[in-house]
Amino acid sequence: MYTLSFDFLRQYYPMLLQGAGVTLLLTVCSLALGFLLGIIVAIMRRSSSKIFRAIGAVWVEVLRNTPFLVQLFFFYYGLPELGINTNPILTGIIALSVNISAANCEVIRSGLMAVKNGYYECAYALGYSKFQTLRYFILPISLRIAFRPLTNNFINLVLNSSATFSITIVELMGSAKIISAYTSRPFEIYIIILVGYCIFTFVLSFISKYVDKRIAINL
């Protein structure tokens, strides 16, 4: 009969912590870059230019209709062929950022569409340009509306980061795979990883609900 044993943690917990640190690095950098890309593509999709709208639509549709693992391999094996040499961590950040930008774009675009025309008219009446209106009025309002869905995207980003071990990044999942090979205790180590991801996502979801209530606005 199989007996659970977590004694190996005394020796290997530093490796798990190091992997968690790499996961944190990946997600924080990808969150910032993916958020910026999401805003840019959302603005393009709301542009009066047909070319910008078409580029934004293609960007979103391609990323939303292809598996993340395929996108990850595309950047990992494709960039060197184009003469762009990167390390695995940088490649992982690029792939995660590009992937989440499509989801962020749709959420932010929904927030932009929710802002009533009266806000635009008020800003123009006060003498603000289109760029100033977008920067000082429309984007702050739309991002407050989109906060909760953006948090859900961040949670998905954290979960997707586990796939980066397939390009030799030793993040949390990669650390678990190595420890499993050393200890022959795959069941125990993956229980720990499973519980760790669940706790993180539950805590983040709870915090996002609280913040969303504090910043909620009525249009």
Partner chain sequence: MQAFEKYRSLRLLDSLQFLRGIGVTLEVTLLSIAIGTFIGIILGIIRCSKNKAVSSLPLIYIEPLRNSPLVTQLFLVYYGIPMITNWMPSAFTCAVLTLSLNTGAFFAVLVNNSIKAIPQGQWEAGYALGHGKTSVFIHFIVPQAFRLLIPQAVTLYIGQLQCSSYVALISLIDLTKTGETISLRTMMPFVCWGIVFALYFIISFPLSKLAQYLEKKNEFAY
The other form holds:
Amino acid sequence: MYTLSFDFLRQYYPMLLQGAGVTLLLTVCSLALGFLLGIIVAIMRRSSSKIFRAIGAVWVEVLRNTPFLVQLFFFYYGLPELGINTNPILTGIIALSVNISAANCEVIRSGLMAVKNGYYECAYALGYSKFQTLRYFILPISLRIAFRPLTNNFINLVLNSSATFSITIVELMGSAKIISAYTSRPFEIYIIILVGYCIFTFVLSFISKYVDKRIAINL
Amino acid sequence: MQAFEKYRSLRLLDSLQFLRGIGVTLEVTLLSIAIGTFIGIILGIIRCSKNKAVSSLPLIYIEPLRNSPLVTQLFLVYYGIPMITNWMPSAFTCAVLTLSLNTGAFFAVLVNNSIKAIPQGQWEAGYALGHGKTSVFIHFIVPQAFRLLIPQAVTLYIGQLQCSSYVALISLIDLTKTGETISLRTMMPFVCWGIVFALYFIISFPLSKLAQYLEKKNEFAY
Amino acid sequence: MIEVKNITKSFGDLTVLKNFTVNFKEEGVTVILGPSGTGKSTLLRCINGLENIDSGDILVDGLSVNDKKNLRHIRLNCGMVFQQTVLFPHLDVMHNMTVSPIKLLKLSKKEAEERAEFYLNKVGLISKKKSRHNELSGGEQQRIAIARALMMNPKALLLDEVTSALDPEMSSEVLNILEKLAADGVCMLAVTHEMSFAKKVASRILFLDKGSLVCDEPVERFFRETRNENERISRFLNFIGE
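For the form predicted in complex with its partner chain instead of the form predicted on its own, what are the coordinates?
Every component of the complex follows; first up is the chain already shown.
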């Protein structure tokens, strides 16, 4: 009979913490970059130019219909072939942000669509330019509408980031893999990080619910 | 020129390998979404129970699976189960097992949401006509919930197809693993990953268009 | 046929019906009047067993709503139509009408369809039998909902503000149908704000305020005398422009 033992944690917990730190770095950087990309692509998809709209549509469809892991490998092995040399962490951040940008774009786009024409007309009538209207009225309103789904995307980003160990990044999952090799206690270590991810995402969604209540507006 | 020749002679064999990869990917995906859908329907209906204790019971299963990475779940099953039991499941079994459980968790939420999305008035209209709870559920709620569910289910299935690529990490030779193997051998990562990219896209793009179409078509304006 | 015995119903701290007692016979049209939020709709929903009552009892045909086993019989005897039109969106008009008689009254498909056609003729919508709810106007949907309730041959129809979600033109469409049904002798219990309907069709008026019965009288007396005798009622009637 196998007995569970978590004794190895005493020796290896700094490694796990370090891994969690790398996960945090990856996700926070990709969050910011992916958010920015998402807004840009969303505005492209709403633009009056056919070419912009087409680029936006292709961007979203390709990213949504291919696995993250393949995108990750594509960047990791493909970029050097194009002569772009990066380190794994940067590749990871790029892949994660590009991947999340598609989902962000769709969420922001439906936020934009939820803002009725009346708001545009109202702002134009007050003398605001097109850009000012977007900057001061439309985006703030749509981003509030999109807040909840955006945080869901962020949770997905955190979960997806665990795949980046496959391009040699030692984030939470990567460190778990190493510890499992050292200690031969895979069950315990994977259970621990599974629970760790759960706690992390629970906290995130709790915060997002709280913030959403504060900023919610009903159109 | 020599390098080119070498690549050309490999092409036929490679395409066969890619085909086999697609086969494994589809096999894992289809099996696990079938099992997962079954699990999800049962848990989703339990989730709709009026009794709080009963309805929150499936959360013990659903939440950990939805809130942790599939990769971790795969590793837990693949490396963990042989450690704590005498059972040594193959990579394929582990992949199907994990993906099924994972799909089940997500599907349960879809089922629950679709049923809850039917307005209370529909239940009451059924009751007022003299139907019992089960009769209202079967004749009025299920057909409506089903139409709401279908496009979301297709979207989930596409997601699970893509998630199935993670099984490559427990060395099951699916489409992704095939891509990796061939790209390492031919040293043409850009082309190889491009092919894998395209293959996944070709499978899932029509499905996602179908989901969009169904969503528009099945919408009810109450 | 319907005996409401001393019922109390509250939602949280708000008591909607307080020690409420009233009887309905199986005849004529009773109109229930009163300001908003005085428990008129709740009364109908309690009779139909859609709300649990806190205390007291309601007997329909001698069967208590407190016993869940009776609910089916009670609901088959009291057809109900709601303020918000509720057709089943996944079924066309004909199936909306026939599904319940087939499943609950064990009618054959043919019988059910014949009966449906009879009632569709009655509400003047036989041409719409293949339509879906989104191809019908609000008034048409409400007429179908009335016909659908009649399909079960109920002894009484409970009408919960069936015209208040409709614009005037459509609501007069619906009221005309109700008038016709009343002339055919269908027993109705209607919560409404349509005074002209009450005057023309009702035989009895109940006036509710703050969860209790203020008056229960024949329609002639209500509009001729009671409205001048009772200050609360006259204020209400003046307020809604009667």
